[in-house]
Every structure is written in structure tokens, then in C-alpha cells.
Amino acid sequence: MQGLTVVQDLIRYRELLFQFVRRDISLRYRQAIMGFGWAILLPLLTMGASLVLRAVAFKGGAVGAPPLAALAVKAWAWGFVAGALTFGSQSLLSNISLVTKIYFPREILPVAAILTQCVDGTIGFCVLVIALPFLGAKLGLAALWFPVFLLLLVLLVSGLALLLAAANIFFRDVKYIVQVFLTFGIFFTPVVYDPSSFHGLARAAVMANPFAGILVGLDLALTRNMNLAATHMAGTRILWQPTDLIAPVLGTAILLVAGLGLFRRGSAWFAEVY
């Protein structure tokens, strides 16, 4: 199995993986005025932009705006997605001199980029946890769902990053596609709006996005203390139903298998194509 082989390679080359993560962290913040402050500022900027958009787009009340705590959680999660896909998709090209000259499992590079982003995300999350009670969040036992959705998010992004990193070697315009996706993806993912405002097929279309179920799950578990094993309603509006987990789980499995498989097949040609 491809997945088992990759895991074994990552364990075997764990010291090299650790060195890449250390190097990436050092390079990212070297000579940066704010240092690790960027890990806090970028989610705040995403949240600020979302607040402006919310004030303009939801003035008429046609689509419900999420509470401030929900917006903070989803902005943090989307910031992780944006950073991981940006650096992960560029990881092979950024290290092409190593790829063409030295043998090592190529998966280490995008995985190192994602682990580096996890460090950023951890710093931002620590600040988020402190801020959530002041933003009206209701923390409780439902927060135990957080590791489940976090694991899904990391695996989903990992599969997508592997796929994009390999494709970026063969098609150099992939980096533009990634930027377009990150720029407009926030409008198709419930970051600045609440999918419970939609009904029927409209809500199903929104929740078909694998990122949607993960972000909504993080929001409801961390800020509204909802047990996600049950259905939750607000009047006639569906806040959550267990079937909302189908798209994240299925999407994660498909992208992870496809990403690992295509990356492994393409890795033999990385040096030749470049």
C-alpha cells in the first residue's frame, strides 16, 4: 500500500524531515520584523477582512452571518489551509536542486511544509483559545471533537498539497491556480457566512465542499458546545447533522489516496522533467 510505504519512509528519514522543518521555520522568520507574530497577524487579517465583508454582504439579512467566535475559529482554520497549500505546493520547486541531485523520499518536502504550517497554526490557536471566551464562545465537552476535525483538516490539506506539489513540477501554472483557489475559495467555503442559512439543495451544495464540514464542525464544537454525533436545529434551520461528516471523510480519503499515488508515480520523473 502506498500510504504504508510513505509512512515507513517518513519514519526512516525522520531526522531529515525534522531538519527540513527546522530549516523552513528558520527561513520563514529570518530577518522578519514580527517573527512568529505573523502566525497571529495573518489569521487576524483574515478575520478583519471577513468582518468587513460580513458588514457589507449581510446587511440585508438574506444570508446569516456567523457569530464573532465562529468567525475567529474558521478564519484561523482557513489561514492554516492557505499557508499549507501555498508552501506545500511550492515545496518541490523551492528545493529543486536537492530533488535533482540527492535521493530521499520526495514526500518529505511537502510534509515538512505542512508541519511547518502546523507550528504556525499552533501559535495562532493558543491565542485563539485565550480569546474565545471573550468572543462569546461556549467551551465544553464538545471540544473533544476538535482533534477529529483537526486531523481531517491536516490530512485533507496534505493530500491536496502532495497532488499540487507534483503537478507543479509538470505544469508551472499550478501556482496561479492555487492562488485563485485561495482567493475565491473563501466565498465557496462557509468562513464568512453560516451554511444553516441555506435550505435543501443549496445547503447540500455548500456542505459538499469537504472543507465546509470541517470548518463548521470546528465552529460548533469549539464555540457552541454541540455534540456532533446528533442533529442540531435552530427553528427550521439545520445547524448540523451527522451526514455532514460524509463529504470531509470521503474527500479526505480520496485526495489523500490520489495525492500519494500520483506523487509516487510522478516522483521518478521529477528530475528529468525539470
Second form
Amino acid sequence: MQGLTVVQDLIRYRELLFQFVRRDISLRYRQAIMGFGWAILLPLLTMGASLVLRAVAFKGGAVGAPPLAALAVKAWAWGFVAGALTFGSQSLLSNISLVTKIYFPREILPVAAILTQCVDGTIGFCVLVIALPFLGAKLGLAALWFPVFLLLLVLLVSGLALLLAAANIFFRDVKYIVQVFLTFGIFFTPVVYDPSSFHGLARAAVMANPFAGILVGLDLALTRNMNLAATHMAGTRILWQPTDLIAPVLGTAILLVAGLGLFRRGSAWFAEVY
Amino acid sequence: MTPPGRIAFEEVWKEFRKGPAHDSLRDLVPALTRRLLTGRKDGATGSKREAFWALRDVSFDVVPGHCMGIIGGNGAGKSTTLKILTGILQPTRGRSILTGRVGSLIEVSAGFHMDLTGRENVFLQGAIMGMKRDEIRRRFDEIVDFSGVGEFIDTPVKRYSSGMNARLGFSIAVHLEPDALIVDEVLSVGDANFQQHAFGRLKEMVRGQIPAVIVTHQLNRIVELCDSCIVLERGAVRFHGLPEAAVSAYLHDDSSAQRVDPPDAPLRNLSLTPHWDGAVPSGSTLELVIAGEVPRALPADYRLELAVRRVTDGTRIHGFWLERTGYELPALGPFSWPLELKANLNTGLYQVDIFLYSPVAQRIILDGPRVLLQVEAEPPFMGDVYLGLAAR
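Same protein, different condition: the form predicted alone was shown, now please give the form predicted in complex with the partner chain.
Let us now look at the entire complex, which starts with that chain.
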């Protein structure tokens, strides 16, 4: 129910949402030397780092080393997560003068931050799509799974951003927690490694992270043409099994409901607490 | 069509807590742990923080076509009232009602981003105030014209003067077509010319078929614009009635209608009765009666004096010893002096008061009653004084 009112509010205030996104995009790229290059720089850097790591840890082409295309997709997705959570969690605080002076549904601010990041992500995606065939990706019909996982990712990140943005009003150290989460999150999330290198419980532990299933799913659907309703093996290694969907779906549902609910409850106090 | 707007407060109370809340998890976690371990609430959980009531049982109802003013000193609860009305704050008890599309002339340039151009900010601020893109596009030229920003509209607003900034914000706000209007202290934007311009536009908006609530320190504006007015004092409604009466109640903490003379007062039952009603035109002749009673012989130097002050800033515009009109205080007993006075003043709100003054002691011996005088210049003129310039 809460979610429905929020969606109604967002539709009613779509004009404002649009204006905020427009403002954030033009501010991000105005007076920036690289312009829209920033949108692909972060994924490129992540990919570069992954390559170094791959060369060191997997001695190039060893079992479990993710192919280049996989690295590119996951680095791109992680770049989106990092940007969305950084800007999303700061969205209320950086517009606090509006929050304390003018009424509008407060959800607009974190949602606008996520949408801005989506625009960034789209630019990165264009580059990614052009590069993928050269990195050895196999594009096929199973790529239809890609938008499904992308939607999951956007919703999961939105729930988390709502939660963090609201918490940020009440507790200023949330900002640092987000940075720590993003810095170390990349080690606990299969961005530069593949969960298929793990077996049994270790693999289950890696896949319990809702981001893991989404990132792996995005990659397999787009670069390996894998139908994600089935199990896929490579020798004895499990590349994907349908139960890998549990953590992403459950995690997204819980975080979205909690994010929307707590944000609404907290929003009555935003102007007062600050 | 949208239903007409309505602005109302039903027995609204608002509580604020003094002192800091938790600002970081670093403070909260130990506090919660302590609470869990000892099983009792302690200061850090916020329960010990002192509460105070910013609004106490405030009620009003503004119907379409009606304009209500809110006046009161600093901290009386005016801003809190507006913040609750616009939904920024929630009332602790009671209900706040505001229906229709709200035009709020509060912080009219709050949404401006310094790095964006004037044009971009018009669209941004317009959206924040609830305008659609086509609507802004349609009225864009009008908005820019009204603001007087002109050719600078494509310059980032960080290069604007603060006046230009405020003027542009105000222009956007007054080009909204709201169902209900809320105005907070924006009448002092820009130079005198722009203020006149802005006030005229505001008047048009208020005269429409919408409810309006106005907060301002410019008391003459309240009298000019509003149909009613409330006076807030420490969060409570002290007075609710006609704007003139409200302004007068606000200016005189002791209700001048029921003055009680101290037993040793040199004059008793001193009264000042105006024989005019509502706004008077500049240059008109006003009649008033000053009456009272001398209970015992007064020192020879005591004189009654009349003063006219501008309400907005308290400047004394005129002072006159009443003896010089030809009347004289009797040695003993009652007196009643019919007088006339020319309202050679510009549009504004004035206060006429009388007092007993001792030139020897150089101080006011007794403050008498005061009345309000609202002057309306037609046609309008510049400056403070009406000199009756006319063709002959």
C-alpha cells in the first residue's frame, strides 16, 4: 500500500522528478573536463583493476578466471551500484535547504539520484554493447533475461538508497558507512571473480549476497546466452542454478519494502531533525 | 476543474524538543546498549530533552476569496504555522487542511542552483512550485519581464546580485495560478519600484477566488490586503478579528480599550475618539474628539501632545502641542475637545496617539490612548507628504 502511494506521488510529481534529474545531469557534466567520459571512466578503471587481479591471481586463463566480457559487464553494473548508492544516500542532505523549506514527496530526491545514475549507466551501456563482441561475448535470445536482472538491480539499489538517504538525515556517519560498504563490497561481491570457482557452502555463501546473483545473471544472460531458468555447468563447476534467483528476488523485495516504508515514516521528521 | 482550495487549522498543537538529538550512530549505539543492559531509558535516548509548545491550540478557517494575515513577534509561531500548512512539519495534535494546488510564496528562490542559468532555474523552481513545463514555457517571457532580469537570463545565477535572484524567484512564484496562496515575508524583495510592482501583483492574486494566508512584518500591508488577521503570541492565538483591530492589539500589549488609571494619575479617563472609518483618502480632513478629566491641579508645564507615527518603523511624522489649537486644559474637571486633522500622508498605516508631557522634566508623564489611521493615496504619489498639487 505504501509503495502504491509513493508510486502515485512520483507520477503526480513527475515534472519535478524530471527537473531534478536534468539539473543533476547538467551539473555533473558542466565544467567537467571529460564531460560524458566520466560515465565510462569508472567502469573502465574497475575493469583495468580486474585485469591486473586476473593476471596475478588466475595466471591468465586458469580455471575460474572470468572472461573479459564478463569483467566488462560486471564492472559496468558495479559502477552503477557505486554511483547510485553514493549519490542516492547523499540526495536528501545535499538538498536539505529544499527539504526544510518546500513540500514535495521526499522520495523524489533519492529516486532522482538513481535515475541520474541510470542515464550515466545508459551511456556506459552503449559503449559496453559496442565493445562486447570484441571481448568474446555470445549475444543471443537469452539476453532477454538481461532487462529482468537490470530491473532487479535498479529496484534493489533504490530500496537501499532510500534507506540510506533517510538514515543519513538522522545519523551523519551513514556517509562513511556507505563508503566502507562500497570499498569492501567489491571483494564480497563476484565482480572480479566468478562464484563458479567455489563449491558447496562457499558458493552458497557468495550467492547469498543479493548483488551476486544479479551481477552473475546480467553477465551470463548478455555474454553467454544462457537461459537462467535452467542449470548451467562447466565441468563440475556450477555456473548458474535457478536457486541463485532466491537471494536477489528476496533481497530486493525486502529492501524495497523496508526502504519505502521507513523512508515514508521518517520523512515526517526530516525537516524537524535536521 | 479542481475544487476551490481551503486553508484551515483545527486545534493544532506543535511540540518541539530542545537540545540535540543523536547526530551519529556513534552516539546512538552506546546509548541503546546502555538502555538494553540497564533496562532503563537515560538522557541520551532523548526522553530527558525539554519539550516546548511552538503552537498551542491554533484554529482558523480561510474560505475562498478570503485573505487572513498572521502577525506576531519573533518566535510567536508564524513560521511554524506556515510550515505545518505546507506539509513540511507535522502537527503534534490537531489537523491542518490545505486543499488544491498551493502557491507558496515562501523562500521563492530556495530551489535555485547557483551553477545553473536563470532560464534553467526558472524551470527548476517552477517545477518545485508545482508548475508544468508547458505552463512555464507559456509564461516564461512574462516571468522574465516581471523580474527585470532581462538579458542575464542565460547567465548562471551565481553571477546575479542577491536582488536579481530574489526578483526572479518572486516572479516565478507570482505566475503560478494557485488554488490557495501562502505568503511569507516576501514583500521586501528588491527595490522600492519592484516592491510596488510585486505588491500590486500579489493584490491581484489575493483578490481572486482563492483563500490566502499572509505573514509579514509590514503591518500596513496586512491592513491593506487582509479580511481578517490573527495575532500569535508564544504559540497561541491572542486575537482574531479585523486586521485594523489585530494590528492595534499587536502593537499594544495592554488592550487600550480597557485602560485603568492609576489612583495618582494626573489625568483621568483620557480618550481619543476617531470619527472616521476604514481607509481615508490622502488630503482628507478627519475629525476626532479628545476628552478627559483633570482630577487635581497640574504642574504648570504639563501639556497634552498629539503624535502621528508610521506603524511600520515607528517614525514620528508629526507632533503637536494641543494647547496650540486654542484649547486649554481646565484647572479642574472634565474637558472635551472636538478637533480636526488633515491626512496629508501617503498610503500606509499610521498611529495617532496622545500623551501628557513635561518639558521641564523632559519626559512623558502619562501615555494616552492610540488609534490607527489607514491612508490610501488616490491617485498614488511619491514621497511621504501630500501637498495637494492640483491644476488651477
